[in-house]
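We begin with a single chain expressed as structure tokens, specifically the form predicted on its own.
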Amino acid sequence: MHGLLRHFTGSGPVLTDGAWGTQLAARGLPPGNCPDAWNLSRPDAVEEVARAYVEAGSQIILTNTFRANRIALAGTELADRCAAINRAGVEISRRAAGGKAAVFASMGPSGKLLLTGEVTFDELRDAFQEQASSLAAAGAEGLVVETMADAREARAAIEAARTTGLAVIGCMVFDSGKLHDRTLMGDTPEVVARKLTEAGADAIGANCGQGVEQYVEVCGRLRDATDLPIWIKPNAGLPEIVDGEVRYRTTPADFAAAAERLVDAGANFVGGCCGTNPEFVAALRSRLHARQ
């Protein structure tokens, strides 16, 4: 186990952060907009965004760079600007953080398929490792790798995200599937379990695509599956259209209530991904700790 994984899990479960995308967008980010951009031309926006997190007790935040690389930006006026937008995101985080909490960097898809040869594998690494080498150089802690639906692109980013020497954590979504256990790709927990081993992570899990009632069962399965710590971040829910406005339902009281079934079946990092906010975290903090 990576050594800052191993300081972190040895009292009990660790609190991540919730989601980003939502919280931009309730601050204004145009629908359809990419979020990263914020990082050059709304800086404040997003670091308020960072700090309520850590107000409200994570002990882990992420960065504003999920689209952050090459590939997902071509085309884009954002293109020649990737390391810039990457380094901005951590310096922001990092500010946020002000030595309360860890800035672990985001590293998210590229929004192209190897399956139908719209990119190579090799195409993939080098993206990523640019993102990788620039979020480093900016002082990130650790690297998450999250919301993959391929564990070949998963392997990717992991294997250059390794070169960095940071702690390395591999997110799939499991949405798919009679049981919804499954990647798009089609595999279960105890592959993707094997597979992001292979490829170096120091740490698995699984984040997006469904509620957290729904991912206590992954998160069991990839316990049995691994001796590697478990990161979770499930969504607020399934989200609803109500009025023209994407809405979900699930409460931040029922949602650490559920969670705390996270942590019985093994999840070592706990937090949100879509749809949910500060008062999450905050919820998930007060549980955890009555726990303790």
Contents of the next structure:
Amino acid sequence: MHGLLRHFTGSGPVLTDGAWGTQLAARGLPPGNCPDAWNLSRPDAVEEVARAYVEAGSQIILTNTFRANRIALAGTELADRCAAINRAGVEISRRAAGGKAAVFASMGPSGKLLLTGEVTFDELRDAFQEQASSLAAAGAEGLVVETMADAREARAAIEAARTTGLAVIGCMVFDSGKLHDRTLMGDTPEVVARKLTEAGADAIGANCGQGVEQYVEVCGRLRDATDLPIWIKPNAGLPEIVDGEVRYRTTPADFAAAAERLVDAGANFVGGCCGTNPEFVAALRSRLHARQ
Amino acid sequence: MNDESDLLATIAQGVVHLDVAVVRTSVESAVREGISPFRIVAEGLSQGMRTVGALFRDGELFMPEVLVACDTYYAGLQLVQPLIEKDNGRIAKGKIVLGTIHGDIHTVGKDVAIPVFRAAGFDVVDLGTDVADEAFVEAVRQHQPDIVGLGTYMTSTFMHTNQTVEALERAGLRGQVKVICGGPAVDVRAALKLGADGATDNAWEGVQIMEAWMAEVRE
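Having gone through the form predicted on its own, I am curious about the other one (the form predicted in complex with its partner chain); can you provide its structure?
Expanding to the full complex; the earlier chain stays at the top.
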């Protein structure tokens, strides 16, 4: 196991952070605008989100760099600013962490499909390599390849991330199939565990796509399929649109109660994805604290 | 079941079973039998895609199979497309300018919906993904469509709908087009509130909505 992850997991479940995109939207990021751009234009707002997670008890916070690879940003005015966005993202989170939390940097998907040939594996790996290098140079302590729908794309990102020597977490979305236990491409938790382990991930897991209840089984199956640490960040349920606004119905208390079952199922790192906020992290912290 | 409907059902099944060879030979047979190219597309190829869409929604199929089904569909479509283009009597049901909304870079939903719209008889201008509001405005000026289609995969980008609609309004173009939202994240009531005229997560339902709009126009 990677030394940093061994250090973290040695004393029970580790609390990560919650959503960033929905938190930035709550601070005025217009729908459809790239959240990562705010690392340069509204660093104050991004730091506010990061700081709120640290104050809520996150032991690891991520960075606002989910989309900052050159394939995802191609054709936008941000295309030639990937390095600056990634650097600023790590610096913002490090300032907010102030030594009280570790900073693991987020690497999301390219938005392109390998299957249709609109991007090649080498193109993906090069773009992720560039992002991973920027994040590492800025002082990230780990890299989180997250919200991946295709294990081959996850492999490209994990391989690129590994070259930095940092701890690398690989996470897929499980929201497809009759039982919502498969990736968009049809991979089961067992297949994902094998593929991401082969790719060289130091920890594997699941994030986004589903609520916490639905990820308990996925978590258990990942646990049975690997000896690596498990990282899980579910949504606050599924988004609903009420009166023209996006709402997530799961409350922080409900989320925290259900998240305990994730820990029972073998999760080593727990946090939240879309719709969660610092209140969810605080509720989770209380629950996890009460267990110890 | 008569020979024609057997043949059309074989084409549809060929798409569902991802069998390019069956689709090609049965489409060629259908053409030889004199079945109209529009029936081959609507009742054969597109019916197959409709089943594929339902199986995907129910979790029976996954994205790789859907993409192969699209290829299978296009393999059949290639054989009848020249016949459709030769058909001088054809009048398009309407013209759609369509793209994935600003901020959303997903291509698959749009790429699956477009053949369905074309098969249903609509002319489709594909603007691509992450389409800026100004690009929709420019495309409406240039192509003079009846309908603007805003695709989105994500709830967050769906909420951008009102800004695209407002851009059309500012340009004085809103009155000449209907706006439809499509994709798994859309919600009909929210779409109407955001200024669209309709919304659906189902391409076939989208065809029905748009056909009804075009019927209104003709009246």
